[in-house]
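In structure tokens, the next block holds one chain alone, the form predicted on its own.
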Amino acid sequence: MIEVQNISKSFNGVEVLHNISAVFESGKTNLIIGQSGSGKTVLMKSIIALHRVDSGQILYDGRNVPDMRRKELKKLRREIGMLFQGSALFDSLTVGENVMYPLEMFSGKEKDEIIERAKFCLERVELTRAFDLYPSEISGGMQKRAAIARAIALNPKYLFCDEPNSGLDPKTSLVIDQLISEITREFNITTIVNTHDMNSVMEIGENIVFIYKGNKAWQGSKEQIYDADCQELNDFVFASDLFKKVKAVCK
């Protein structure tokens, strides 16, 4: 589990988050959602300590991450997994070579424990067959599958997802959406997935925080969004047509 308390930060003087507080559950998919420019990307770059927070705590299971030092931030940044907008692959790297990555870089295990360990992953995700393939081979649905396999290599207990479905069809954002779910569930992993596409929040938002000119303006789950009394949040959320049509079919 993590949970932000109280944190703000500011640029040069302008805040960009103020006095945020939330809870991300473990074993749940929880999402950040916003416009562009609510700070919601700040909000995960802070979490995860790539940004400095002006107040605040950022709990890890109890641990503050304002209070560690480097050597315990790196020791925690070794129990969190990364899936990038982009995918991020190595383009001179096999896709076993891609998820084995971490897992030589951190891991202290042996080579053949490495190579089990990273066909496991893919096994996992469907992608057993891209091994010795390139990620200028595979599609991109494909190449977001195998960043998801590196991600879980070494087995985190956070896994963060910036964008996920940035560049992919409906289908295929649908499976990584799915897969994502699957992994946090199976694996009890607390995710927090960075996005904007509504879609993978009727899917699977289980738990959602709605930032809003860098205040949290609303949290709860894909079911209660309907009946949300936040005028920011109905305005974001059912600015479609087709959304405005499923919530008058569950009114």
Second form
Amino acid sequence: MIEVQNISKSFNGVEVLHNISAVFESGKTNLIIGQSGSGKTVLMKSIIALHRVDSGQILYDGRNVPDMRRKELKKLRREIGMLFQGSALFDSLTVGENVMYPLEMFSGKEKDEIIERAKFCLERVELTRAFDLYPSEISGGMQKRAAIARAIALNPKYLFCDEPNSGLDPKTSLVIDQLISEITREFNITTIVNTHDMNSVMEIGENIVFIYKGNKAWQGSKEQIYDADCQELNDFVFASDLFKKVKAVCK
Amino acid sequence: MKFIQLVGKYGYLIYKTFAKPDSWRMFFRQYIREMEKQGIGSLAITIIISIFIGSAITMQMVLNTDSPLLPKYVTGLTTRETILLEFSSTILCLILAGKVGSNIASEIGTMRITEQIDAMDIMGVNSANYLILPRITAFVTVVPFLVMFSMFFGILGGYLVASMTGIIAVDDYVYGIQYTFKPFYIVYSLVKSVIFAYIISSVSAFYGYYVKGGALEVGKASTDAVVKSSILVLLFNVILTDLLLM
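Next, give the form predicted in complex with its partner chain, keeping in mind that what was shown is the form predicted on its own.
Next comes the full complex, and the chain you just saw is listed first.
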């Protein structure tokens, strides 16, 4: 479980996050949603400690990130898997080598075991045939799946996904969403997904945190979203005709 | 003030770079890859440039030392000194700054803008150490060998001119390149090349590592890396000449 308590963050005197508190539960797909520029990426980067917060606490199962020394932070980061918006696969390595990379760095296992584990992770995302291909030789959706395989290689306790569906077609997006959701439950990971894709929200949003202008404006599940008493959230979610119609049908 | 900030940022990056690798196996793999890329990959250009510059220097020397007051071996002697003292270390390193330096800056810069470095940091990998240390150590290792190749092929270029054109007798040329030979000049040249190799690789890595933005900024970082490392090579050439030869 990850808990953020009253965190604030400013850049050059401009407050981007204001006094945010939220709980992200383990075994659940937690979503951070909000408009572009609302502060959700800053919130995610603050949670991963890529940004140092000005005040507040970020607790990973009781361990407070702002209090951590460099070594402790390094140790914590080995418990974190991350899926980047652009996949961030290393283009000089094959897909197999990408998945093996964290294992070779930190697992201390023999080569055969590492290959076996990498193949297992790729099998889990149905990408075994891409083992010897370079990232430039596979599609965007396959790159995302390869990045998920790399993220879960070290059996992370926490998984972060930054805009996992950006640049993907709706069908592939659905595959990625389902994969994230399945992996979260299967390995009991605390997953935090940063997105503004409403299809994702409705598909996998078990615990949703809505950020508006640097503040937490609402928190709840996808079932509660239709009855939410938050104008900013309604403006954001039901901006498209499709979701207005969905809302009408649901009511 | 900006300059002090820049030096501080560079110092911090070097501090992070020269840490114990997270995995020695991965470090040596990268080190071998980089040596192959930077060393074998630069061998052809080193040989070609050295032969042609050695030939041109010999021809220039023949033309400019054509005096009955000067002995014939002067051509060989001056060709040797020019190649050993300046061309094979300084000029070659300036050429390599363009080739290897821009490659290092653009490779690392592209990794930065495509979040590959962030991915390493989040995994708990010391990205500066993983990406920069093998590049610096590999380049520092291969450059002295490239310099020795350059010396050999530069002098060979002069020999080819002597034997193929006949503008100078081969015996005079060979006598000249052996005349009052000081082995320390080779040591001087190799010491300089090691320091230049460190400057080129670390400065280029610095500009690549701190890129912000997109492809345009990577291109700018690559140019900055070549320009700044070339200036530093020329500056340190003067300092090292003063320290080692004067």
